[in-house]
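Read the single chain below, which is given as C-alpha cells and is the form predicted alone.
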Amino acid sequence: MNLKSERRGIHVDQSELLCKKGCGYYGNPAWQGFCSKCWREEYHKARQKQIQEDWELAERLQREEEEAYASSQSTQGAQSLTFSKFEEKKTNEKTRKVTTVKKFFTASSRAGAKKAAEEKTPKQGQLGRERNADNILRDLKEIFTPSWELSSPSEALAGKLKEIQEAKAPSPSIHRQASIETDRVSKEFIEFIRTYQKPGQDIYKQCKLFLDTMSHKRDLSIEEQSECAQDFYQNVADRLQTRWKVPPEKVEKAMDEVEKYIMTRQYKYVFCPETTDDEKKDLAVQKRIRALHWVTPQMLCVPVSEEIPEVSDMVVKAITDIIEMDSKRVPRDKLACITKCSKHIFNAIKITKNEPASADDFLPTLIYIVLKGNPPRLQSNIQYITRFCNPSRLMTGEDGYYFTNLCCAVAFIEKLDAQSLNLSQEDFDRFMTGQTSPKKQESDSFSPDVCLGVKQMCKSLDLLSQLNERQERIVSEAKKLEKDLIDWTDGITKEVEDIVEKYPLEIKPKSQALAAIDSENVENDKLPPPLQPQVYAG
C-alpha cells in the first residue's frame, strides 16, 4: 500500500476546518460548515424569508377562497336541499361508525350503559345528530381510553400519571445522583458570584429567569430551545461588558459557570430529546463502527506503535476520555474530554515518531480511536455540544479545533468507502459483510490453536531480533563515526605540521633591555651631558 495513497483517503485540510464564509473561526458540519455566529445569521435570514413565503401564501390563498366564496353564492340556492340531504346522511354514517367502534373498545361492565344511551338516542332525533365538537371529542377519548381507566376519573389520572413517571423518569438511584449533583452545582454558583457582588446578583436573577421561561417553553423544538440558550449566553456577556464593565477574562470565567448552572438543571430536557432523530443517529453510528470493527491502523496510516507499552497506555487513556464524555452534564465538560482524548493522541505519535505530531498525523488516529472505542451516543453528545455550548469555545482555542476535528472524524466515517482505504471494492465489501477479514502479521506463522503464551513469545523474540539489529547498527555507525574523528584529526595534524615546516618559525635571543630615560645609572647609559641655561644681557 502506498503511504501518498493512503493519506489521500483521510487528510481533511486545515483551511476546511475553518467557517466557509471566511471569517476565520472554526465551522461544524452540524451548522453546514459555517460557525455558530455565521450559522445563526444565515438560520435567522432563511427564518424570516420562510415567513414572508408563509405569508405570502397564506394571503394568496385567503384570496381564493374568497373568490370561490363569491362565485359559489350563485348557485348554493339550487343545491341547498341536496348538500342538506348529503349532509344529513353523512351524520347519521358517522354516528353509525362511533357506535360500533365503541362497542368493541368499551368494557363488558359499561354494556348497559351504552345500551340505554343508545336507546335515548333515537328519541333525541335531529338533537343527537347535532352534536357539538365537546362531545365528538368526549366519545372519541371514551374509544380509545383503556376499560380500566373508566371507572373514575381521579384513578384513570393518578394512574396514567403513575404510568408515565415509571416509563420516563430514571431509575432512584440516578435520580438522586443527579439531584445531588445539581445541589452542589447550585452551591457552587452561589458561592462563585458572591466574588462578583452586584454583577454576580445580576448574573443569577437573569439565570433564575432563564430557568423560569424555559421551563415554559419544553413545547418548543430543540433548535428553537438552542437559539434560546445562545441569546442568553449573549446577553449576559453583552451585560456584563458594556453595563458592570467587567474584564474579558472575568466575563469568559463568569460564563463558564453560568453555562455549568443553567445545562446542569436542563440537561435532562434537552440532551438526546424524544422529539429529535439523535438516538436514530446515535444508533446508525454504532452500528456503522461496529461493522468497520476489521479496519487496522495500517489502513488509516495511523503513525502510532501500540507495541511501545507507553504509547498502549495513551491509546487506552484516550479511549477512556472519549467514552467518559458521554457522562458529563456540561458542554464544557465534555469538551474538555475530547481535549484530554486529543492531547493523549498526540503524546502517542510523538511517542512513536520521536518527533512532534502533525495534523495529518492527527485526524487518522483520533479516527482510529473512535473506531476502537465507539463511543456511547456519540452524535446526541455532538448535537448537545453544538447546540448548547457557549459559541466562544467552539469558534476558537484548542477545544473549538478539537471538536471540529472530532466532527471530521465522525463524517469520515460516516462516508467510509473501499477508496478511502485504499481498497478494491470487491475487498471492502467482503471485510463489511463479514466473509473475511485482513490478515494479521502474526496469523501466517500461527496456527488457531496454537497459546496465547508461544504467540507472546515469539512476539518477544522478533522484538528482540529487531532490537539487536538496531544495536548492531547502531554500534557499526558509531565505529565508523570514531573512525571519521580519528582521520579528521589526523589531517588537521598535518596540516599544521606542513604549515609549520614551510614557514619556520626563528625564535630570537631576547635582547637587553634598554634603562628608562629618568634612571640615575648615567654612566652606563653614555648619554650627554644636559644642557645648562645661559643668560645673555641685552
Given for the second form:
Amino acid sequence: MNLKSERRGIHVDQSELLCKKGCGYYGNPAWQGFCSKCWREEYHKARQKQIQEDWELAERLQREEEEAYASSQSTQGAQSLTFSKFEEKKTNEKTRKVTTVKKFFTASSRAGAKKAAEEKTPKQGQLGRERNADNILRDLKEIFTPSWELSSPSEALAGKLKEIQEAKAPSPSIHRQASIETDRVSKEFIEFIRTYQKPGQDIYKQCKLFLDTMSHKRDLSIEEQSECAQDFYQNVADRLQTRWKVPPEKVEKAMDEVEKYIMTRQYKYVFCPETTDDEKKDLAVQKRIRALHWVTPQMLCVPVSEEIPEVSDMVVKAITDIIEMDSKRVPRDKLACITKCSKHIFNAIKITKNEPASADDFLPTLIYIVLKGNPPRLQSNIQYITRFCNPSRLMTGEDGYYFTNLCCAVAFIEKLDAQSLNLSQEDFDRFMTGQTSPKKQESDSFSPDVCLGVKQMCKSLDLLSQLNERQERIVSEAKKLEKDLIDWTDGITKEVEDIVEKYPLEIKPKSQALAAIDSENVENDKLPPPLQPQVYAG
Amino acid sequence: MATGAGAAAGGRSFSFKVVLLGEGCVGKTSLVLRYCENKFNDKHITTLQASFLTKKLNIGGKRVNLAIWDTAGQERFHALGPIYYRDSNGAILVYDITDEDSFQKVKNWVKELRKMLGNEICLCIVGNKIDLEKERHVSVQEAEMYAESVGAKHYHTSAKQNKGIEELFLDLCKRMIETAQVDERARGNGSSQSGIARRGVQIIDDEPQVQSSGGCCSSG
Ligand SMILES: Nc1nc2c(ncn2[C@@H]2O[C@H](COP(=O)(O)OP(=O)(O)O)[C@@H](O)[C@H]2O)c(=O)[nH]1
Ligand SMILES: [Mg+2]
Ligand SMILES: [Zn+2]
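Moving from the form predicted alone to the form predicted together with the partner chain:
To see the whole picture, the full complex is given below, headed by that same chain.
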C-alpha cells in the first residue's frame, strides 16, 4: 500500500461573492467569504484570543506543576538547594515563554491567514467534489467525530476563552468537555512525569518546547510534520537512555505517555489534514465497501461460523472495536482498538476451529470484519497512526502486526476482483451492479438471530424477483400468443386464397336467383299435391 | 527495525522482525509453533493464535527479542507481501520437500525480496518435512546451490520431528545481529542521531553536560 500520500493543492473556489462585511470588495471562501483585508482583521481578533487562551492555560499548568512539586518537596523536608534551583529554572522557562508569545504577536499575518485557509477552505465546497459525497462526509463526521471538532476554530476559541474566564461556573458546553479532556491528559502527564524526577522534568520541558515549535510549523506538509514527531520520539528516547540512564522498560512507558500528551494536543491539526487527500480516500474506501455488501464469508473462506452464538458474539465485538478506533485521539489508543478487535477475531476462530489461528485464518476474517463494519475514516486513521505513532510500536510489536494486517485488509478490499473471490467475471459484475445477490439463494438459511426486518426484506426481495420473473414470462407468452394469432389469420387467409384459386367463383346473373328456379319448372303443376311448391306472395 | 537499546543492564539488546513466507500447507505455522511452544498438531495448544509469536533469546550476552510474523499464504493474498515484509530484518522462506511447486514459489519470493529490500534482509530458505524423505521431490543439491547463488542460507527441518528448527532460528539471529552491527558502524556508531538537526526539531540542553562521546552503543 502506498503510505506516502501525494500533496493535494488547495482548490479555492473563485466565486463572485462580495465580501461578507459589505466593504465592496470581492470575498473569498478561503477567507470565509471576507476580502483579504477584512479577513485579516477578523482573523487577528481570533488569533489574539487564542494567544490569550494559550497563555492562560500555560500559566495554569505551570502553577499547578509548581504547587505540586513544591508540596512534594516540602514533605520531603525541603531541600532548599534543589528547590531554589528548580525555581530558577522555572523562571528561565517563563522568560522563554514570554519571548514566544512576543513572536506570536509579531508573526506576519500571512502565516496565520495561510493556516486558517488550510483549516477552512474545503468545508465550503471545493471544485470538483460531488455535492453528494460532501453530504455523506458531513453526516459521517457528525456521527463519528466528537462534536468539538466540527465547530470552526474561532468558535472554539471563543468558547474556550469564555470557559477559562468563568472557570468556576460550569457551563455544559462541548468545547468545555474537549478542553477538560485535554487538561485531564495534561494533569495525568504531569503526575506521571513527576515519578521520573529529574528526567521527568526534562521530558516535560522537551514536550512543551516541541508543541511550541510545532505550532509554528503548521504550514509544513503533513509528511514533514510527521518526521518532526518521529525525530522527537527518537530524540527523547535516546536522551532518556544515554543521558539519564533510564532502564529500557521505563523508557518505553515514558514514551507512551509522551505520545499521549503531545498527540492529544496535536490531533486536531494533524488528523485528516486538509492538505492531503486522506479525506477523499476515506470516501472512496467507504463507497467501495458499500458496493461490496454482497460478499459472503464463504467467498472469503472465513473460518468462523456465525451460527455458533459465542462466535457471532465475538464477531459483533470485533466490529465494535474496529469502529471505535475512530473515536480515539492518541495513536496508541487507536492501535489498542485494532488489537482488541484482533483478539476477538482470534477467539471466534478458536471457538470455531478449536486450534490457534494462523495468518491464513486471521487475515480473511479481518477482511470480513472490515467489510461488515465499514469503519469510519479508515484511511485517515491508518495514515495518522503511520505518521504519528511511536515507531518502535509499529515496527516489531504485537500491535504493529495487527495494524499491518489491517493495512493489508484495506489494500485487499481496494484491489479485490472476481479472481480474489473465486468468482466468474460475469457473476462478479452482476453482484457489483446489484442485478443479483448471492444471498438470494441462501435466504432460507438465516441464522436464528437475524432481525425480523432483514428477514422480511429478504423475503420481499425474493417475492419481487419471483414476480418479476412471472411478469417476464407473461410478457413473452403474450408475445407468442400475438404471433400465433397473426400466423393463424395469415394461414386462414392463405388457405382461403388457395381454394378460391382452385375453384374460381362464378357469379351468375340475378335471374338465376333461387325463387326463379321453380317458376321455370313448367312441370310443377303435374306434381302430386304435397310436392307442389307453395308459392307465396312477394 | 533493529533497535539498539539497554546499555543499562550490561549487554546490548536487539529487537528483530522476521517474516514467514511460503505457499500454504508447507508448514510455516507448524514451524513457529514447534519453536515457540514445542508442540506439533496438538489439540491442546494454549496460545490463542499462532500468527504473531515472540521469543526472547540470549546469545553471547546479547539479548534478542524475536518477533515472528506469519503471513497469509493463499495465492489471493500474494500481492500483499510488501506490506508484511516492510522493515523486516529476516525472512524465512519455507517450502515442502515433497512439493516442487512450493520450491518454485520460494524462488519467486527471493527475487521479490532482493528487488524490494536489497541485501539488508537475512534470507533463510527452509526445506521442511524432511521426515518424508522418501517422497522428496526437490533435490538437496539443487536447493542448496540455489540458496548459495542468491546469498541465502539453506536449512533442512521437520516440524513433526523437531529437527533443525532451533538451529535455524539461532543461526538467523546471529546473522541479524551481525547485519545490525555492520549497519550501525556504517552509520557512525550512533543509533539514531544522524540527520536530525536539519529538520529543525532540537532537544534543548540548558544544562551542559559532558556527553559520553560514543553514544549509547559504545559499550557493545
Ligand atoms: N510430515 C510432516 N508434516 C508436516 C510438517 N510440518 C507441517 N506438516 C503438516 O503440513 C500441513 C500444513 O502445515 P501448516 O503449518 O498449517 O502449513 P502452513 O500453511 O504453511 O502454515 C499440516 O497438516 C501439518 O501437520 C513436517 O515437518 N512433517
Ligand atoms: Mg499457516
Ligand atoms: Zn471586506
